[in-house]
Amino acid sequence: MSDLGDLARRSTELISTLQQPSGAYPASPTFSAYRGYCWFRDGSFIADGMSAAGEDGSADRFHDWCARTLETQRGRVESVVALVHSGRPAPPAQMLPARFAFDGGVGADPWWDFQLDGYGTWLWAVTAHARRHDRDLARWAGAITLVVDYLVASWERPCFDWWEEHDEQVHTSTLGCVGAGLEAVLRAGVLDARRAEAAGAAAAGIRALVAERATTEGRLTKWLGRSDVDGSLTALVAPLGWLDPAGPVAQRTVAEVERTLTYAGGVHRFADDVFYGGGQWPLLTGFLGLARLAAGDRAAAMASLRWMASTATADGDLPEQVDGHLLAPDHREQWVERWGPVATPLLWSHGQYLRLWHDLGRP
């Protein structure tokens, strides 16, 4: 599909027609692994790109279903917070989980489930969107503050990272998320006073921790301790917004990811990934493309725009990632006997295809 305008109303139909009625949207409507789930990261990037499009009944429906869903998870968070009120942290397996059944409830399958980032990316995306149409929080008020709650009380943990790998690390991309998460929520000033001050006290923390054991020549890095950068820093720069595009640490960060993650266009996870052989993923390059367009170089996030179209199928679906630049190919057979072909449809890289179509004025 090679006209840009055609392959954003593919991705707003094929996301409004996969929208389950509960609200929740599903990850990829075929693949065996991901096939009745809903993640909170991935949902609220899909969101965030249906609200940008003008979809906004739909970003509505899954908020919705969100705050429906944390309510459920109430006493599990209260118990969380009470257990490291009192110093002694909560295992794992008691952390609320990265995604859901359609109809809110917890899986059965298993999965690396301790996950941060979904909750701060909803805080973000939810607030995003109230702002671009004007609608009242009060509306997912008792699920903000209990996501805040849950936060800051375990922002520092080590948990999965956007990969569902290395739950044993302490994450950039995730403080990142759950600091623009908090620092969102604060700006639109619905938090009590008690709650504000807290997530002030943890956004502060995790800026001060990122500045000091996640940054290295001026740009950020993959984990607390690590040297190299992930494909999903750039982010953070845009549509998070919690680094300045114009800012030291921003150019560095997109610049080593361009560096070392990109090639002829599409962008890689990170340097040892071998999920089917280690792929270009279309969402990772639309971050790349945001970050791009936010920095002021319109001409770049076109190509990423453009780079993203290049991997839709005859019938207009994106993938998750592609394989013309493999960096492990020698893993691609396992993951294929595993759980078969890449997801296609990939809602979430439809999403960030919205979203920074709509950005570049959508061309």
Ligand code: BGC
Given for the second form:
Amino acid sequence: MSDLGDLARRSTELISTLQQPSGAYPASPTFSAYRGYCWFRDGSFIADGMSAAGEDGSADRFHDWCARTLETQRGRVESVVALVHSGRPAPPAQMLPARFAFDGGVGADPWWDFQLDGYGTWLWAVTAHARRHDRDLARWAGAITLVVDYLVASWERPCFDWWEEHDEQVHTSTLGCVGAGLEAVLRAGVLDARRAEAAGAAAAGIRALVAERATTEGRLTKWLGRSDVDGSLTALVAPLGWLDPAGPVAQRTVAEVERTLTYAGGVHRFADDVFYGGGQWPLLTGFLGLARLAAGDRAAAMASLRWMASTATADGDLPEQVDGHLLAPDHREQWVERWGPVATPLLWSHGQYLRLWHDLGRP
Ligand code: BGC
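Having displayed the form predicted on its own, please output the structure of the form predicted together with the named molecule.
Full assembly next; the chain just shown is listed first.
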């Protein structure tokens, strides 16, 4: 599908058709390991793309699903917060999962579950959606305050990252997502004074920690104490807006992602990625495009959109990754044997395409 607008229309249609009656967005309808689940991370970015593209009802239904799902976890979150206050952090298994079944249940399949980023990203996405479409945030306020309490109590903990790896580390993208979410909610003015103070302290603590331990040569690093970058870091520039796009940290971080992780337009996750051979990810190329656009480089952002479109199948499905340039080709086959072909369509790829296409003025 070579027409950029046709692919955007196909993206909204695909996401709308696959959105569940409950409001959940499936990560990928047919991929064996993802079938039946909705991730807070994927879903929040998909909802953001739909909201930007004018599909506000779809985004409303997703955020309603998140809020209902979070309400079912209220007891769990309150006990996590109480444990922290008593000086004993909850075991990882007690923390919120990264993904839920479509009915809002936790599902029966084991997963690399303790991940904090999706909850921060949800706070950011729901407030951005409410501002964009003039929604009253009171609709989601109960769930928002619950998530704020959870993140304020937990943001410093190591957990799995965007890629569901390395739960022994504190990941910079995770910190940035949590910080962006807390700061978005603070700006929206929906917190009571006590919570606002706690959220403000956590948000400032995140900025201080990243400056001190996740910055090298004036740019961000993949996790605290490691020196290379991760492709997800560009999301902190745009759409999350946690880094000023014109500032030196954002510019050096984006430049390093371009220099070390981008090949012929498409972005890899990180240097030692072996998942399906470590290919290039359309959704990461979408984040790079948004960061380039936020810094004023429209031509480079258009090149990112075009590269994304070039990965679509004849039916207009965007995959999770493509294998034209693999970092670890010897590892590809073992993943195909384990989980089947690469997840296609991946709704998050379509959501990121929509957001970049919209921000570029719908070319
Ligand atoms: C990715 C995650 C994503 C999940 C569902 C995993 O392979 O690493 O970032 O949330 O798939 O799409």
